[in-house]
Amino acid sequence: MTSPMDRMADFDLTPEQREIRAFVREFAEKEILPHVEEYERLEKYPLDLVQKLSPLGLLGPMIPESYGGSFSDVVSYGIICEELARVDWVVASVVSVANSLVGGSILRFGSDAQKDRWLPGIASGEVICSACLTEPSGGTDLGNMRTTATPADGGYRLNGTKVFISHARHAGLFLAVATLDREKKHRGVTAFLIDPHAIDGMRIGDFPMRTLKRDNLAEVHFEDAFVPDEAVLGEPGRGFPVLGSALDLGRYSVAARCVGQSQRCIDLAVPYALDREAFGSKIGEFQLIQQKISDMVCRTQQARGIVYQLGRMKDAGVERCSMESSMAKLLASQAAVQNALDGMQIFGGYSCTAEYEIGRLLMEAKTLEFGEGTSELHTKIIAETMLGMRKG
């Protein structure tokens, strides 16, 4: 039986997009969800679950069929990210990083040789992708990055440290950024496609986390690491446009994942409110609990609506949607955090026990609010675009 939430989520989708949602949801609930809590306790990266995505065409939804992908449309890609994130942040992140940040950047800015080398492996799952952007001094201010790229004979020497790097220990391809000259700010940023198996001076270290232990987040250190000229993505010193385009689509996929997590909080809270009793009644009969359920549904649907709107803009060929991607990321990540908070309040003290996943969802949602730009950054982008202070 479908719920009113399903009706709202699907009413303006095409039949094909509805089929994709149903297919991915069934797969995720059957093949991924039963393992998430165990893998978190064991701090086990879900490589076996990721490998199940490839035969289903779920690893390359934004990669053209000519490179082995399953591209259909941007809205469908968002639906895939949403439904995977509804059960697991990490598996959804694999798809998001591979398609939005890395694969998408190669498609838009890569040479034919780079496309031929990397895209088929990304689509097949042979190459897991990782993005090395964030640094210890901050992740949002990419124009002031400290990692340097010094020209050398036939390439560059990289020196610096990246932190909060997902999928690093299992990645076969890193999209890394460094600056040719820190004084040049944005104009010095250069993007590189790095094969970790063909580089000396790149070291992956532990980065202990209180949450997302199954992601095995890492520090990546570059210590006079040599990368050849052919590893440059785009042009030297022109990495910021690469990042701008990648982050547009990256924030879309992160926002879609936040919608999935928001929905998961509803899916957990509603049956609990109908089952849990206090003062001789189901707690779902109390008005203050009903208020929380109502708020959770409304903010989830609000976020979903703007995420789908952004996807349709991309499908219509709008190249840059910086303001809209900031709006989607801002609203969806805040919805995910608040839904987790409301969900925990409905579960009460049990939300802090290992028996229920709702407490885990709060910390995971909060990481999504930080990632791909903080809420403060996106608020600034939206306001400055409307005030004519930046292009959107």
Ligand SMILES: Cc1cc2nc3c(=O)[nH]c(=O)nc-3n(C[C@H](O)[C@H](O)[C@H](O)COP(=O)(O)OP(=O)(O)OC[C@H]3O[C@@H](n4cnc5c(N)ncnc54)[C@H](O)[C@@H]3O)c2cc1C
Contents of the next structure:
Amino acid sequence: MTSPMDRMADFDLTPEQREIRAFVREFAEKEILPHVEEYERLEKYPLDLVQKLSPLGLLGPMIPESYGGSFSDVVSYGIICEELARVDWVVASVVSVANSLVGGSILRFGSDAQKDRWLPGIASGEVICSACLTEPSGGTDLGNMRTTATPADGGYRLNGTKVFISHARHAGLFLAVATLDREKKHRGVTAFLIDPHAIDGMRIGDFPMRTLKRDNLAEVHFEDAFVPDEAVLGEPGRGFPVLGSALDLGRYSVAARCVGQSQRCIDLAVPYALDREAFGSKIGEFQLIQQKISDMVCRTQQARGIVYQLGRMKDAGVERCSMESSMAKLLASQAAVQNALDGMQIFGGYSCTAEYEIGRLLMEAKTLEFGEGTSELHTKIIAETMLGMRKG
Ligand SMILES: Cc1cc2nc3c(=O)[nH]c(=O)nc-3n(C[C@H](O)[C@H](O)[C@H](O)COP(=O)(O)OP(=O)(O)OC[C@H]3O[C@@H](n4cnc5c(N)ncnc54)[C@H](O)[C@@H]3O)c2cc1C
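What would the structure be for the form predicted together with the ligand, rather than the form predicted on its own?
After this comes the whole thing, all chains and molecules, with the earlier chain placed first.
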């Protein structure tokens, strides 16, 4: 049944985009949602759930059909990320890393050989992708990275450590960045496509998290690891434009995921407010609870509106929309966190029990305020663009 929120969310979507939402929602609620809490308890990576996306074409929505993808428009891609994230952070993250960060970068900057080698496997789910950017010394100031790439006969030797790396233990392809010369800051950064099965000196280690254990986050160590020249994505020393373009689409898909998480908080809080009683009334009859529901709905719809608008700009071929990507990511991630907080307040103490999902959503939402640029970074990008200090 269409909810009052779908009425607005779907209003100016095409019939095909509405169908995609209905299809992904039904699939996600039936095939993924029932397993998520159990996988979290077991700290189990949802590889089997991810594989269910493949026959439906949901693993490669940004990959052209000639490479086995299901190439959709950008708005539809956002809707897929939104609906998957509404049920599971990790499954949605697999799609978003594969299409925005890794597959999208190969499409824009890769050679024909790199496209032929990697894109079909990404679209079919044979190759899970991982992006190695963040280092122990920091993830925001990427121009100051310490992982080095030293030219060697026929390639480069990589040395350094990356942390917080999602999907690393299951990945068949890593997009990693390293610097040719730390003095050159962002002009030294080079992007590499790394096959973990064809490299010596790359080691994956534990990176223990307090939450989101089913993602199996890891450290990735490069210890004199040799990568051939053919692994360079784009040109040596031109990794920053690769990163910029990857993160531009990445922030869009993260923002769409945040909308899905915000929506989930509403989906959980509304029936609870209609069921739970205090002082002889349903708590949903109290104005202070109604205020929270109204705030949750308004901020979700506001975030959704800006995400879809960004998707339409990208579909229209607007080359640069960094400021808009930052706005979408900033607003949507803040909405997801605040909705989780308001949702928890509605559940009272039960929000902290293992019985209810809402408490888990808070930590998941908070991580989305860090990944692919923190809120502070996006605030800076928006302000600096408006002040003419950077190109938008
Ligand atoms: C669940 C999860 C999954 C992740 N997955 C990946 C992944 O797959 N691959 C990957 O590479 N990384 C991943 N990350 C890492 C994430 O991208 C980084 O945490 C993020 O980029 C911030 O880096 P940092 O944590 O080192 O914070 P820092 O860069 O150390 O920043 C610390 C604080 O200082 C603030 N700050 C920094 N510079 C400024 C400034 N100029 N002005 C104002 N404030 C500033 C930041 O906003 C932040 O609040 C993941 C993180 C999480 C939590």
